[in-house]
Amino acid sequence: MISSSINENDIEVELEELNQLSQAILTKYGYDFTNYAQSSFKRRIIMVLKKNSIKSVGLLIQKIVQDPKFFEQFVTDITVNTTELFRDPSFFRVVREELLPILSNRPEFNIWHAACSTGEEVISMAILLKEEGLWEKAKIYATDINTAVLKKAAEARYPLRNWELFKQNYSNTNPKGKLEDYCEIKDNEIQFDKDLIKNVRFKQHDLAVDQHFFKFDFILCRNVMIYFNQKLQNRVFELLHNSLFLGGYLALGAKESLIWCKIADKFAAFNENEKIYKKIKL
């Protein structure tokens, strides 16, 4: 239980303390939070302090360095894992109707879901591929910094409370079936068919420090850049560019853009409304 003696409004966190925390994590575990957007990072640190009744960042640093299991939970708490099946249905409708027909002309193609969280986006893509007859052609990689959410993604199981939202989103993608065709409901949970993710490789990957590990025809890195500062955004855009084949496609979140990044001229808009871009230069 959270101690009533620690109130979020009473917690003071200075920039120097955030820097010390980020450096301690980088040194001990190799995770790099130094270029996360400061305001968002600070809010989440305060939330962690309050949740665990820890009275200072200094004590939090000690706990993180001394307790690897606590650090695993810290990563879960500090990273944003908000997602849903067919989030932004208009995006998936464009993927279905405009992008997949292009990829279908290739003998096979590779897809990377970067920062995939608990995997709803991966399941969404698998369903689209099934319905468009392309599932056998695709090799899919799904990565995240957080190993705990990767385990959840590999289970393909979600709370029943999300069912109506999932069905509504799916119905707005111009579907070719029913969502019930891909899952069953039991024990107050939605269990998706594990065959949907049979071709998916789940892999731990930190966009802030790791390099590219494969070449892809389509990369989805949606609703991630908003949590990075400009320096880290440029670093990640370069990583994503290097990970794409020439003529490959990059999808961002609705509130994200690569207009201001250093390599913006190496992409052209494929669908600006849905933030899908095509790599046109090496």
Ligand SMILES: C[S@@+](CC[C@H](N)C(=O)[O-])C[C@H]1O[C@@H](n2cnc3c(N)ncnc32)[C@H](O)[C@@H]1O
The other form holds:
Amino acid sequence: MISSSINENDIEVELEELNQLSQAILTKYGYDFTNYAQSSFKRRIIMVLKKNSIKSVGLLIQKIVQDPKFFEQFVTDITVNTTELFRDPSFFRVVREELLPILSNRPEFNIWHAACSTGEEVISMAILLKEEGLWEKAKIYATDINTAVLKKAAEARYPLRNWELFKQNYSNTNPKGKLEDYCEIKDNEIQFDKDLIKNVRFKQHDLAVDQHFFKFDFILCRNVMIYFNQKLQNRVFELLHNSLFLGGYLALGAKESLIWCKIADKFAAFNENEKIYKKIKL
Amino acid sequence: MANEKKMWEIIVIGGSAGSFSVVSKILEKVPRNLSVPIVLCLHRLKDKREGFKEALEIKSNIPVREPCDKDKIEKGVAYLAPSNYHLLIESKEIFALSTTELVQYSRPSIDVLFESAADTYKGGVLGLLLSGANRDGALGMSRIKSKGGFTIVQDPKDASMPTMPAAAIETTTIDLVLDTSNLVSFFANIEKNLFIHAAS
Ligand SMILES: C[S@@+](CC[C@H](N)C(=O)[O-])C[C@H]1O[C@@H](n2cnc3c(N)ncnc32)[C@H](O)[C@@H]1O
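What would you give as the form predicted together with this ligand, now that the form predicted alone is on the page?
Okay, now the whole complex, with that chain kicking things off.
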């Protein structure tokens, strides 16, 4: 029994319909949403239905399969791109004061921003590296499933309405400069100095299907795994584990946890409060 | 009585401005051996992120926790939606978090929590909506009702901000409208109520 009624405030979507949708997408485009967390995935799908005035998941599947342009927009709509410069300032402060001093002992080091969205996290890290005198030593990859956000990330330009938030976050990281030192404000936008990210390689990478591609000293994978179910989280933890050198560090989002996952015992907490873990076993 | 089916498997509570003291009184009176989980979504100011859980914990008779993503849902615990995240019920076993856009100008949003609870537990949800100055929670209550759950609001006349409970009354069928002291005694006797309402 598959039913979906359209009613402005109350569209019903059954789990089975979500599965059919994910299967159709996987077959046609190779993106695998089958193991996204159903509670939030369902809300996103309902949002897409409303936005496009599509009456049922069946019709949405048709539209997606027939229209690659529409599918591109669909990916942007259902992947959640919210991010901030220095999101969770206390995390960046710990990176600055506790983690970077350790990495600075290595002749050079590799950093991966997995699921970097529009790049605010990448800029934040670059600013820390500059201020701690480590920028030259770092080789950086920044990846996301969504090519549209990667394009934005490479432009390093953000709406001016974020300015107060960005400044406040930065000021809570124990900064060594002023945010103005790294950007210019014009035409209602904040343009960061592109030199900051000239050593960053942006590339599309899908945590749900792609393999590891390099070895890292530090991986940031924040606020993306909340959108995955436990099966997919386990896959991703394994991928991240494989992508880290022994003694490498993994950072998760403020409310993400590694405790219950299958390979938890291969990590030790470096800073539990800020969700930074160290790979201690192969 | 042990064989009887319980009326509700989960209690969800939403509140905004003016709800803190009511929630605090309820938690003070719920029995220590509460046989269902309580999940709270309370709006708070962005710059008052810290200390909220601790403030509730002081008087609470049961543990208060801010869940991490995919944490287990356990009976006898009050879970508080963390600031700046939506809290969702992923399954009867676990929570999920999300940082999608604000809903009803709020994150966490009461609608998001209530709707996901109703979708997962169907008729097994007891929803309570307290004082608040916006309309968050009304649609969530409506979803709880349409899935066969039970709805209670704080009496708008008793609430320091009546908008939120009044919006729910306008939007859907409310099973009980109670003032603070009756709310507190309802939750003090919640274990009995879980069965009384099942019988009726
Ligand atoms: C909420 S943002 C997190 C941005 C940043 N890491 C932060 O914490 O502020 C989540 C990002 O995950 C990306 N994403 C979702 N599914 C993905 C997948 N399977 N593989 C890679 N990235 C994914 C989305 O496109 C989105 O940009």
